[in-house]
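The chain that follows stands alone, in the form predicted on its own, written as structure tokens.
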Amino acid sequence: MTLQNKRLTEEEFLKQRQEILTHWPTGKDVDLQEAVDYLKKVPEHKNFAAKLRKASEEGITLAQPRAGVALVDEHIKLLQYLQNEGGADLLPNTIDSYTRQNRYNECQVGIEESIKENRSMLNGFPVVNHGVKNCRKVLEAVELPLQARHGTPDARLLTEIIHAGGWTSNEGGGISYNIPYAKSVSLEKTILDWQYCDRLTGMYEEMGVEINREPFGPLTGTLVPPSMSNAVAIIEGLLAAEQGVKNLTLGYGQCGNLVQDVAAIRTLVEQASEYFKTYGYDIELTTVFHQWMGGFPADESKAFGVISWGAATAALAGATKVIVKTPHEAMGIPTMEANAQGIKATKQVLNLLKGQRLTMSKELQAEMQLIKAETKCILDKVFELGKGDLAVGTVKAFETGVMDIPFAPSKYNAGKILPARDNNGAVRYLEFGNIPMSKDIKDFNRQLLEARAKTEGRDVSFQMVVDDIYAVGKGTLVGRPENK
């Protein structure tokens, strides 16, 4: 297929679908009309889109953890614990790494080894291998909406199975589940593959079933400037909308400076809404704020401090939901008890801040204007490169470095930009690479970093970047020299 930002025809979709459903035996159990009939019987309180809508109307922030293990009954036990003991508002199904790479044979080995060892030998739930029937078993065992969270460049079969299984939200996108996750998968392929996922979502909508879609906001989760992550979110939102997606949650990963983080969420909503309106898409838009995605302190008490700061920022920004971290973040996969502790700490802060918002100030207004201006510079060039076609423009933007995600593993990413924090901990561009910012924007970013350098008695350099990457794990936001 030739890449273009155009809704797949029924013929194009069904031709792919015929092949996709043969990639693993569980594909044969997917029947679209039967799935629609099942989903229409799912209670409203278990529908992701409906729960997000209610939270948005009430002005509250919902808490959602990450979680997933290899075996169905153990996975149900984990989710029930996070629901009943942790008090989660929404439930995840974090998918294992083999499924993310479409390596279903190895998933099967992992399932068998997990049974043999009586513990999970996979780092998530192998949803394709478990199939539609087991997805429904999970849904029917809990009282909250379910989402698949993964990192799969080609999620076509996964998407078919989760939705037929009654799960009403799917995370990911052709950029956000490729560039930060994969090394050698072309952007053209993943955009095409996610057009399929989004078209399937659109078909469910047309058949009367609400399905939520959520592009992955944090990207690499490491000092990503808000304008770059917002540009990716808006692009993935527009690509999804073209395929018929109606309910979108756009996301952002916490950088750590309160004013910048609040500005990022608010500008994301404003700019995305403007683009949807311009291109004629009727979208129900909500937001997700990801608690700190970088290095965590190993000390659990300090980790709770980081978790609580993320919860407070999400509330003050007015995000519809927050993705929760755990006090075991520095050590690896958490116990279900630690996972529940992260949710409870988050919800305590959310409850304390219910109804409160960071009020507009000169600093917040200036930060919002800056993020909007930077994001517009990027998006204008993407549309120009694609001659109006957003899908084509996105591929060309990564080829030319107009879009560039810091510290991404993909060979299709230029890797020329470098971010660093300013004196107040906001993430700025140290090196712009080929990102098409105006001279005023470049000069302003440089001035902020020079001010930090002067405070620290050193030159603006790559060492700042290194220091900032490790700072939170060491207990600070800005990576200062040890003698400062």
Second form
Amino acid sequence: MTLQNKRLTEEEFLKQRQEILTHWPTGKDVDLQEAVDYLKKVPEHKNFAAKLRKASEEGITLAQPRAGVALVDEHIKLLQYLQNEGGADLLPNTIDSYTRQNRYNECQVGIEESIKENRSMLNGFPVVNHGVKNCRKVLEAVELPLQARHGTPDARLLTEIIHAGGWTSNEGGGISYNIPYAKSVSLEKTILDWQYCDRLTGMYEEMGVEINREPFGPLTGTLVPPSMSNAVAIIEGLLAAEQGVKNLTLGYGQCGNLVQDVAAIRTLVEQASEYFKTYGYDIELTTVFHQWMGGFPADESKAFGVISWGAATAALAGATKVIVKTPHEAMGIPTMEANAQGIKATKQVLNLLKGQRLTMSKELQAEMQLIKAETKCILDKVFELGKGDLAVGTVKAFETGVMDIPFAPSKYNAGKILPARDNNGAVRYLEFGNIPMSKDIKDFNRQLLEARAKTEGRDVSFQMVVDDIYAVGKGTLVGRPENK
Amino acid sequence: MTLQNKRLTEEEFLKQRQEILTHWPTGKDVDLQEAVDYLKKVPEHKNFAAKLRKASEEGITLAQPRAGVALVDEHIKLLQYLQNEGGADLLPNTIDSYTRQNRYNECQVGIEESIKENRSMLNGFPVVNHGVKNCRKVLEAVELPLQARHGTPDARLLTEIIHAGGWTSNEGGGISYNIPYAKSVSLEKTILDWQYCDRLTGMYEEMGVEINREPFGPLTGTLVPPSMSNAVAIIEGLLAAEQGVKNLTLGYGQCGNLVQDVAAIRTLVEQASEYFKTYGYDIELTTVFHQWMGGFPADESKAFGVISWGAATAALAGATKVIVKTPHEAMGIPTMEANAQGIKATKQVLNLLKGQRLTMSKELQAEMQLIKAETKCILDKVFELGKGDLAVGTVKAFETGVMDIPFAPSKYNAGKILPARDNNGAVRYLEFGNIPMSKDIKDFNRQLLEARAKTEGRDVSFQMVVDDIYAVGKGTLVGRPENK
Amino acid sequence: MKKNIVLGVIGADCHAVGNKVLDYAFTEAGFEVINIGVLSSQEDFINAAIETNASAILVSSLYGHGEIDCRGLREKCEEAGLKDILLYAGGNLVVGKQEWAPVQKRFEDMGFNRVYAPGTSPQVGIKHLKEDLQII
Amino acid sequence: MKKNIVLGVIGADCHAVGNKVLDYAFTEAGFEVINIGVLSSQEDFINAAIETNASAILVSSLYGHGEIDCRGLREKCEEAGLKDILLYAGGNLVVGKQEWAPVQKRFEDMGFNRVYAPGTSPQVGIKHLKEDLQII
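Having seen the form predicted on its own, the form predicted in complex with a further copy of the same chain:
Then the entire complex follows, led off by the chain already shown.
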């Protein structure tokens, strides 16, 4: 199949589908019409798209944790706890890493070991192995909308199963679930595979069932300049829209400088809306803000500080939802209790800040203009490379380093750019690689980093980047030299 | 003695002093020249005024907890823990409530019971009973500057003892340690008594020892409109300056709306500086921001949210220091561990926000103008009532309700005004009592509260005030009706 | 006829906010509240109760010294002839975060009829007082 | 002569940031780093070690499945003729917050020479590696 940004035909879709559903025995339980009938009976308060719309209209920010364990009953217990004790507004099903690599046999080992050891030996819920019936069992055990959160380059079978299982949101995208999550899967392949997922979502929409789709905003979660993550989000939004997706949540991971973070969310909405309008898509757009995705302090009190500041930024930015970290973040996967603690701290801050927004200032305006200009430089070139076809352009943009995600594992990513913080903690481009920014933008980024270097009495260098990666874990935003 | 805002003569001061030092046997150990010699040997990093100056120059916000227990060795252990484990930048000595009422005999009972029961039976450090030598013992056991924090209407003996003991900062003032802390002590008396404390500070300054003074900003800590607390802070600053105080920290207690809180701190600095200049005082001015002083949620995770948001506001406002709450706040006096946790969460947020400020917007500008205008209405009338004498004017202002602190216990407070939050959570005047605001200001406050009432489908009423008092403890800033 | 109740904050405690809210809530609930305010001694409570023929004394303590301040109040009431007067206590009664059950027990042993943990709504006290005074 | 070391992230784990930083730090410290990157199998580590005659294999695992992924690595190294090769492991090796001592013991029992808790600085590993390889 040749990649192009065009809605899959029914024939193309069904041909793939026939094969996909055989990838694991649970695939045979998926029946689209039966699934639609089931989903139409799911009450509105458990529909992800509807709950996001309501939050957006009310101007509030919803809190959603990450959570998933190997066994169904344990997973239900976990979600119920996050709902009842934590007060989560939306529930996740974090999928384990074997499923993300389509290694369902290893999931089976993990499930069996988890039963034997009486603790989860998987870092998430192996949803393909558990199948449609168990997805519904989970949905019926809770009173909130459910989403799959994973990192699966080829999520076609997973997507079939979760939606048939009544989960009304799916995270991912051809870029955002490849470049940060895979080593050697081509972008052509993942964009095609996610066109399938988006087309399935589109079909549900056409059959009267609302399904939310959420490209993964933070990418590698580590010093990703807002213009790069916004460019990815807008592209994935446009690709999804072409396949018939109607309810979209675009995301961004906290960098830590308030003005930059607020500017990133606001420009994401403004710029994405412009592109949707230009290309004729009618999209219900909401946003998700990810609390700090980088290294966390091991001390739980300090972690609460990081979590709460993320919650405050989400509220001040006016994000529709915030993805919540936990006080155990530095230690790996949290206990149920720690997970609920993260939600409670977050919701307290969201409630205190209800209705408060960062007010417009010349600094905020300047930052918004900068992010928009940078994003436009990238997107213009992507369209140019694809001769108007966004899917083709995206593949070529990664090939040529026009798009480039810092610290990504994929060999399809150029890995030439380097980010670092300026004196105010905003993330700037230290090395542009082949990103086609204007000279003004390049000079401005450089100038900000030179100012920091001067403050610190050292040269702009990779050591600055390393210091920034570990800074939050050590208690600061900007990684200053130790002797400073 | 007749009250007037005029520096005490040496004769007046010494006459009082002779008597004051006999109020409890420890008074006889105070020797001013010996104290000056001792204080001159205190290293600079343990001098409160010097540390605040350095922080102000560097543009950072320092964190200070509250803490005090009955026995000297236990108190030292507590302060060392907050210094080493908590990472406090400044240390407090919170004084017990009997000392605050000069009931030193009851302190003695508390000290003895504390020894017997092996737990502190007092809610603070009974500094007068412990005397100069023990103050020095505490100072020598830590590596940070020390302050007394109390709530003592007549703190003359306490002030003599703490400064001779090497503590280089004292909280309080004739208004702020009377109206919220006493029931039937006249303002004349407390202003006179605090003139004594301020004069003593001035004498130390004249003898070459820097002592910081901090009027207590938050007053009753409950929905105090910023213009009222700023008016009190400016008056106490001016009264202190007249007595020779040079290093002043003016304070404000978080209300919860970011724009209003930042506006309050900034106007406090700007307006106080103008008054100091007008009246010819040369003052080194810093600010203190108090994390939320009202009811806290009992859940510790939620409390961390409140604490962290306070820390973020302090940083964004550019306050010189922040007074830290703990996750045990709802339960009363915290354990040592909980106290350190509050500091750690706070410092993490302060570090992340180092250098970040709320940028100027038209909303911030408008709020600053409003606070300044309201404060000026109050201060103009105070000067008018005193026929130019600020001390006399203050007494008359409270008599006539021109100054009026909400929810204060003092019978010298009119208690006619009522505050409530607007739709954004900013604290407004619901009832003005006799506060002489312009019609524009009154109309504007009323209009904001009517807008909230309309949102909530009820009338502006005392129930709204009650709902606001308990709102943060229940998880929100604005106390909306339950059925909303 | 409205029942008289004496309300106040005991000891060297000057926390006035809750006191004003309790005054409002109990008044709204139909009681005649004699509010002696903050910084009140045991004698202040007893004198007010005698003068107004009160049915109950509601003692608040927010600053952690409640245990010292409340000791002997029941005995002094008895001596003053307030034989069956209801004694309620609430607030932050002790220093620090302690297990609630033993605190409650200590106050009940001191002769208090009802003892309230931090954060209790005024409505709970109102309900109990109506029960204890057999007001329907 | 520089010592060769194989660096990689084992299993279905795609955390690349630490990997890139370790590469930088060990290279700076004078080692020749063969970085096989994320999503590497036991075989990938062993093949790279054989091809480059490496002195040590540094295994990272950040996603909690390290225990499953690392099992049998020592035995496979032996089978492949890598008799005395140093095996180091670090990252977030197990699912959830667990007591560290038993985790370390489990990995040592699996044949790892050094096992690192979450948050360990690269400098600690560099120091150990120099000791273990007797580089002064």
